[in-house]
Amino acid sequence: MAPVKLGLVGIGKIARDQHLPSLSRSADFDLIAAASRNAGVDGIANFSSSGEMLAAMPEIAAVSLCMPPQARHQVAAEALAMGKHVMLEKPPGATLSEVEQLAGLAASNGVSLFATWHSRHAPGVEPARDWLKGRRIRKVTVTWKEDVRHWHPGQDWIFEPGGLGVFDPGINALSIVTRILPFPIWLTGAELTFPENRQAPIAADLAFAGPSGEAVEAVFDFRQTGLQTWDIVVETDGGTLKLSMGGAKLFVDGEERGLGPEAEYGGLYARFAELIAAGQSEVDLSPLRHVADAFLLGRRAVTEPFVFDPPAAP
């Protein structure tokens, strides 16, 4: 089949770091246009808005949305209503209800909607899922700590309502946990730490339960400098599994297992192409639902103000 003509909306850090390199290697998609208020992509048509892009280039069959979640719903709804297939960066939206509305809109217009979770395509995730099948899981410990200044430099939107704060990376851990565990979990308690000058948390401690008394504990923190920590440890009756580096490495009882290369975003675009070819959508909201539950159930703690560029020491 001929490559699907695609437009990319939102040319920021994640688009440049991941989407553009993956699309350049994809045989499934032909990137022909981009829409961004402040940036462009060399060698293709560039527009200041998605509406302008789609009006000028009706040959675009699919769009991939990389803008912050607060602004994504309207753009996605307009594209779906025009009969375009839509791929959503994670988190898929600012609320559960708006993404559910998009899923209905995709179905009524006969197009594909793909709510992506890129960490599920890390090379260790499916092997971990397979290894856990048939084993009794006793405890899961998640430690997800990174430096917001490195990964989101100057991006104040991430601490605005709908930006999720530390749950922007933490939801990656939840997407892996909900993929590898063979049973559902639900939140039983949470403490969310907010900088006194921000609207979204900079750290979170979460506790979940499983149907047979399994305990899942998660610690998220956006203030870690130096070596970053993205680990999931699963204790079972048949040994201990550890996913490290966000799923790029897999250990069983301390012994590293061989894995394929990292290709998360290549995997996303390959899956998007499969969904389009099959006339299907994929909209799993379980990671976002856990985040919503944390905001519902979590106790609030306040910490010192956060600024991206602190004043230089005298």
Given for the second form:
There are 2 protein chains.
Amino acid sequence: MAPVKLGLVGIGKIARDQHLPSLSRSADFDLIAAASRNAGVDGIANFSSSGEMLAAMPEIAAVSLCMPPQARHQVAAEALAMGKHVMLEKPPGATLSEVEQLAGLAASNGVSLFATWHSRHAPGVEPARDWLKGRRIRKVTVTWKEDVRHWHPGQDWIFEPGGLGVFDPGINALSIVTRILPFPIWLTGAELTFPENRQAPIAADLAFAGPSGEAVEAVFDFRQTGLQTWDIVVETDGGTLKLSMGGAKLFVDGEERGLGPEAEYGGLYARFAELIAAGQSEVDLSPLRHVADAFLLGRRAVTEPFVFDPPAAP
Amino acid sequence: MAPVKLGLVGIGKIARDQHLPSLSRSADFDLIAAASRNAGVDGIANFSSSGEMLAAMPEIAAVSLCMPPQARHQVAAEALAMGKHVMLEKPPGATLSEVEQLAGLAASNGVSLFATWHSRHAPGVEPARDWLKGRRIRKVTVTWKEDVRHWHPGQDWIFEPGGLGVFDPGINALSIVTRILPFPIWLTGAELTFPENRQAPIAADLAFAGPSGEAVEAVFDFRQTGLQTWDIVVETDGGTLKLSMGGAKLFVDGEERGLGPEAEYGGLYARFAELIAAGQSEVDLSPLRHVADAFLLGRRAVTEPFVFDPPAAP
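For comparison with the form predicted alone, provide the form predicted together with a further copy of the same chain.
Everything in the complex follows now, all chains and molecules, and the chain you saw is the first one.
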């Protein structure tokens, strides 16, 4: 198959850190244009909006959207209506319903929609899923603690409504959990901690249940300095599995298993190419549904204000 | 078909106001038992829990659950696993995911699950849906204002996490809107007003969009004394439709249309009987999904504390 001509929309941190390097290595896609309000990509055509880009370059067959979720739906709907294949960064939207609408639009226009969960392409995830099959799972403990100032420097959108706060990384954990467990889970209780000056939580404690009394507990915290933790521990009747470093490392009863190299975004673009070739979409909303459930059912606590750059001590 | 032997779980206000009178008139169901922590129903077998009821009376083929949503999942899951048909009051659960799990359980046990939306059975709803078909819709305005002290006296659960606050009535409006509109809508913005001593909102302003730029605006308020309002106005290229009194009255360009009598819960039990006879389930989560979206995307405002019985003035 000839490479699919692609336009990238939203040239921010995640585009530069992940999408551009992966696309430069991809044989499936030919990145020919970018659209961004404030930034550009050297060596390709640049536009200030997706609409301008698609109008000027009708040869673009697919777009990949990397801007914050609050702005994603309109651009995605416009591209799908023009018959373009669309790949969405996580989370796929600011609401569940808008992504459902996009899925319907993709189907009615005969194009592929791919709602990505990059953490599912971490090298330990599929081996973990395979190892858990057929074992009796007792308890799952998720610890996802990182420093928002390091990973999202100055990104105020993350604490705006729809920005998800600590669920922006936490949804990565949920995307892995919902992939590796062989049964569905549902939230039974949550406490969400909001800085008093912010609209999205900075920390969350979640409890889920599974169909045979399995317990899933998750702690998300955006205030972690020093050691960062992205761990999922699964206790079973046949030993304990641990995914560390967001799925990059896998341990069984403390013994590390050999894994392939990290290639999350390479995996996403390979999957997007497969979906386009097969004429299919992939839109699994379960991670975002669990987050929406946490906002719906969560008890709210308020904590001290959060600012990205606290004033220096006098 | 012989009447289906039914057990009713949760004997509170909605059971007495609606379920018991409708069941007494239903030829489809034979109410033979009730389960409730604090109350009973004269003339039938009474139990303090659903589990005791189902263990003692295996002839019960179906259960109808009327307790608050926070407690519904466990009872429903247990009944479905025992091969009982289950009808759920609205909202069908405290989270979306737990209801998805119930739907899977109903399918795997070959029984019917019916997630009810009683307002969809208001007499004006199907005529409104029919009238809107083929008309171009421009704008929908929903006004749902009622006095929580009158309709939910002392029901503190409604302001607990999972109780939905003003979305408890508001979800009725959303259940009608999602039934009468011929296209999907999605939330684009919301402001939720929380009493500073409560975990669920007492008022909400919502904005939704439709696929051709249609605007849907909704105002929910639980603090309305005096005149109560449950109106949905739909402006189209062929006139203006208004559903009033929660769907009990229908007007086109100000002229009232004749409708059948109010029979919401009679309609629900008739539909439940149809589903059981056909071996089908009906679980449309879209109203609850819109509420979850509102909690997810909504901007939060805080207002004065709310108490059900304010102390008398000195």
